[in-house]
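Shown here is one chain on its own, the form predicted on its own, set out as structure tokens.
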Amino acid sequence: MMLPLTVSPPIAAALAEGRPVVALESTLLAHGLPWPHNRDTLQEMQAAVLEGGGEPAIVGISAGRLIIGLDNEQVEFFARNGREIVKVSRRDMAAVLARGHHGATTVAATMIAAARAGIRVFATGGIGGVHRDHDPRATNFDVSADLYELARTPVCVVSSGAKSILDLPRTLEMLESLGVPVVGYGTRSFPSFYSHDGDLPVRHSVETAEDAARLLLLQSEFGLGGMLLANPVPEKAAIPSAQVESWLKDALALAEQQSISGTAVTPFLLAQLHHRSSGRTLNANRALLVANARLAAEVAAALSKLDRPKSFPRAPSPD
């Protein structure tokens, strides 16, 4: 059976050449910001990556097909149509496939495609993650597709951490539970979304992307999963966290005054956040992703420098 899988041909020339490829969702387009910021953006992280040296490759479900390197048109299709194409994460993709359907990749979906693909970066804006009312005696607690697959997919995820919206510490000790290597990029803090100010450590830090790609190569090379490099939003765009909370806390009052609950919540508080910040975080959203995709791009391109070994070394003989 031939897969339903189409890698455009400037993609594939590249992976081919060994050229550096980042990876983008097409969730950003089709759910994760309103038109026309929606394409704008993916626009600016698309030039980043090229300004970055790589080739960005914006994953996708088109008419039954899963697109490595959607073009022009499909984008613009993505980004206008939004509430006619299904969110897909990996439970997803098989059935929408099959079916023929519209589909944009979350975090977990596209690094599938991307692993998939062979391209090893992938820059995003942050990871979902255990949700806030997550009570691990309750049988309705919500947590992410993307945290177990960071923990087997081979794929570097650039991301500004998680949103904000997550529990956060819980969302970290998942990540260690998992064995998923959580790097800052200059910082020993774990980024929380719009803020620089954040006070969750990390275990790991790296100051170049050089450094990131070495610690990525050796990741693979053991088969020990995804990574995620942690970059915080740019300082000149960031929100005190304490301000964030403050909106965050409001919203999530009004959330359960209005008995909005499952998968309307998500969108409810990012609306939520959006008025009460005056679009602050919106601004926000789109230097992090901008930042993001040059930062994918700068490993991306240290990686494809690197010498993969060509065999394991020899242990030494015994006298």
Given for the second form:
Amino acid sequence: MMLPLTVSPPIAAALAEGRPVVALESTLLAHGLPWPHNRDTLQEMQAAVLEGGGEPAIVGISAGRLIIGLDNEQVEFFARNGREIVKVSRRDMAAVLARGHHGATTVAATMIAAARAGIRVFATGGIGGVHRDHDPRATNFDVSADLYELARTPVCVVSSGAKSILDLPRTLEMLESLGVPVVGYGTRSFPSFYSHDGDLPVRHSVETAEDAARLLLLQSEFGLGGMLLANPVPEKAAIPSAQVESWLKDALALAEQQSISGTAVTPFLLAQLHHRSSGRTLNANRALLVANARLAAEVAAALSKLDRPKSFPRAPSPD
Ligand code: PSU
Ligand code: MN
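Could you please show the structure of the form predicted together with pseudouridine-5'-monophosphate, as a counterpart to the form predicted on its own just displayed?
The next block holds the full complex; its first chain is the one shown before.
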């Protein structure tokens, strides 16, 4: 069977020549940011990857084909028509492809596509995680498939941790249970997206892109699955977490009052934060996305310079 999979010519060429490639997700484009910030931010991320010597590959499903490297026209279409584009995680991929629909790939689905094409580094803003119990009357059991994907698929996701609208301590516990390395970039605490003053410790940290690439190479050579490289938001755009928390408290109360539930919760809360912060959360979001794209390009470049180990060191022979 011919798979409905297209790797765009510039990405195919870069991969064949062993040049660095960075995957970017389309859920961000279709559902994560408001128009026209979504299109503009993705363009800035692409520029940041190119400046870092990498090739940016936006992943999405267009009319039933999995595309690695959406073109500008497709990017504009995704950015303008979010409402008509299904959010696609691992469970949705085959169904959306089979029906010939469009689909915006989440972190999980983008990782699957990247690994399939041989792309090992992926930049985004925040991963999905364990949701907070925002409705005390309901037993909210909402854990993102992103966490399970990180455990099984050998791709390095560069993100600024996860949004503080999630339950971050539980998200970290799940990542630990799943065996996912969470590696702080120049930090020993887990970045909480908009803020710089997170107080959840991470066990491992690196100071350079080269060190991150060495870790990633060992992770994949030993078949240990993916990893999360957690890059704090640039200091200039950071918002104190107490401030974010106070906006969020009001937004959560309003969500409960209006019986917002399921997949509508995240977009509702993000729009509320944007409104309540007079745009500061959006500004922080854009700044961290571009910084993550830049770091991902550096890691991909460092990775392409490292030799694959030809064989693993052998134990000395008994004689
Ligand atoms: N976090 C954000 N904005 C987003 C997402 C996460 O701050 O748009 C998107 C990502 O694509 C992520 C997905 O993979 O939401 C997680 O969705 P779910 O919790 O339904 O798995
Ligand atoms: Mn969910």
